[in-house]
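Given as structure tokens, the chain that follows is alone and in the form predicted on its own.
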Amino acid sequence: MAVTARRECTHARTYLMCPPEYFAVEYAINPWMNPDQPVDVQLALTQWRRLGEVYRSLGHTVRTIAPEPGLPDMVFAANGATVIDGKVLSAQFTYPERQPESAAYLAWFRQQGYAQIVESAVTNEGEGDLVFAGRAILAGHGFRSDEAVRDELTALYGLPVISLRLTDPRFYHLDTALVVLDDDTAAYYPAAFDDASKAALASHFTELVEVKDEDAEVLGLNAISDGHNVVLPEQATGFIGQLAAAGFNPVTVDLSELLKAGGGPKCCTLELR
């Protein structure tokens, strides 16, 4: 198969990250979490710092939010909000253990001078389920976010919203089962979606890369693309090959310690558009 030519990303991205200084697995709110499994906080910090270094090496800007004691999952910045065109929609977390994170992220955006901030009245877990796809917003629901968030998204951003139902509890957030590679291309794990959602994705994207079980099961799709470079877990070896064959540049990282809480590169990264 001929490799499709891809353009380089046209602009640098800005990412918000939160150091895992208080990272722990103290409860189980997804199938990946096991409080009986030891966590190495120093290793988590080392892996997290490496992710930031990779972003900077690709020409992107990394900003940080200070972690707060008692919020071990605050490292997963993608869940903190949704930011498009400088407009912020707050998160409203499903589980009580994570609900205080919403206020922490809101305070950061206010301190940074963001002028248009909407506090969501609907349960949604930020960019974990709400994925900007250029011409539309993909909105995952079924486990953590309410389908009704589409009305808030439409009102704030003025973009079409494509609702996608997740059906496999292992892939409880949209960003564990799908990554937008560029405006026309996405990669996804078909078994994580119902039939209507698969049809909606096929209608929206010109090209869909179907990821195999073994790569989805190491959260290979919890990746970040700038339109050319795709930062993803090094364990997703098959997906790495698929990306290269499709003309993208796979850039691998090891976040195996953060995977103990169900996290990967995208979970640790909130794009400030």
Given for the second form:
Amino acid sequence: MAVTARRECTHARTYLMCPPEYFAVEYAINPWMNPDQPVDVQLALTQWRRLGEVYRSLGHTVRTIAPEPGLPDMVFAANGATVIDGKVLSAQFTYPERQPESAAYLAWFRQQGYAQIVESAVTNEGEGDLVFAGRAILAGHGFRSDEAVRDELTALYGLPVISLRLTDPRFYHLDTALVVLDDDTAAYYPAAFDDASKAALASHFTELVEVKDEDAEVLGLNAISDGHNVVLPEQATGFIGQLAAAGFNPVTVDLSELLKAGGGPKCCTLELR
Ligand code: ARG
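If the one shown is the form predicted on its own, what is the structure of the form predicted together with arginine?
Once more the chain from above appears, this time first in line as the rest of the complex follows.
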């Protein structure tokens, strides 16, 4: 198979991350979480630091937000807000265990002097479900975010919103079942979506990579693309090959400790656009 040359010029990105100092699995709000299974916080920190080093080695900037005790899932910065064009839409978490994270992230954006911050009135888990795709925003719903967030997204960002219904509880956030690789290309796990959503994806993207069960089941799609380099879990061996065949550069990391909470590299990362 011929390797497609990617013309996309990768520009340097800025990512917000939150160190897993208070990481734990103390409650179960997704099928990956088992409070009886021990987690190694030191290992989580080591794996998380490595992810930051990988971003820096690719030329990106990493900024950090201070973690707060009692918020073990705050490491999953993707859920903290939505940021497009410097405009911030706050998150409103479904489960009480995570609700205080919204204010913690909002305070960070205020301190940093972001001028346009909108406090959402609708349940939404930030970029876990709201995924920027260049000419549109993909909005996952079914488990965590309310479909009604569409109106706030349209008002704030002026972009079309494509609502996608998630159907498999293991893939409870859109970023566990789909990754936008560039404006025209995405990879996804078809079994995690209803038929109308699969059709909507097929009509939006010119190229859709279908990921196999075994790669989806290690959260292989919880990946970050800069248009050329794709940072993804090393366990997703089949998807690594698919990315290379499609002309992308797969860069692997191991976040096995964070997977115990149902998270991967993308969950730990909020792009500051
Ligand atoms: N334990 C967290 C939760 O269930 C994991 C969040 C993962 N974040 C993400 N962007 N998919 O809410």
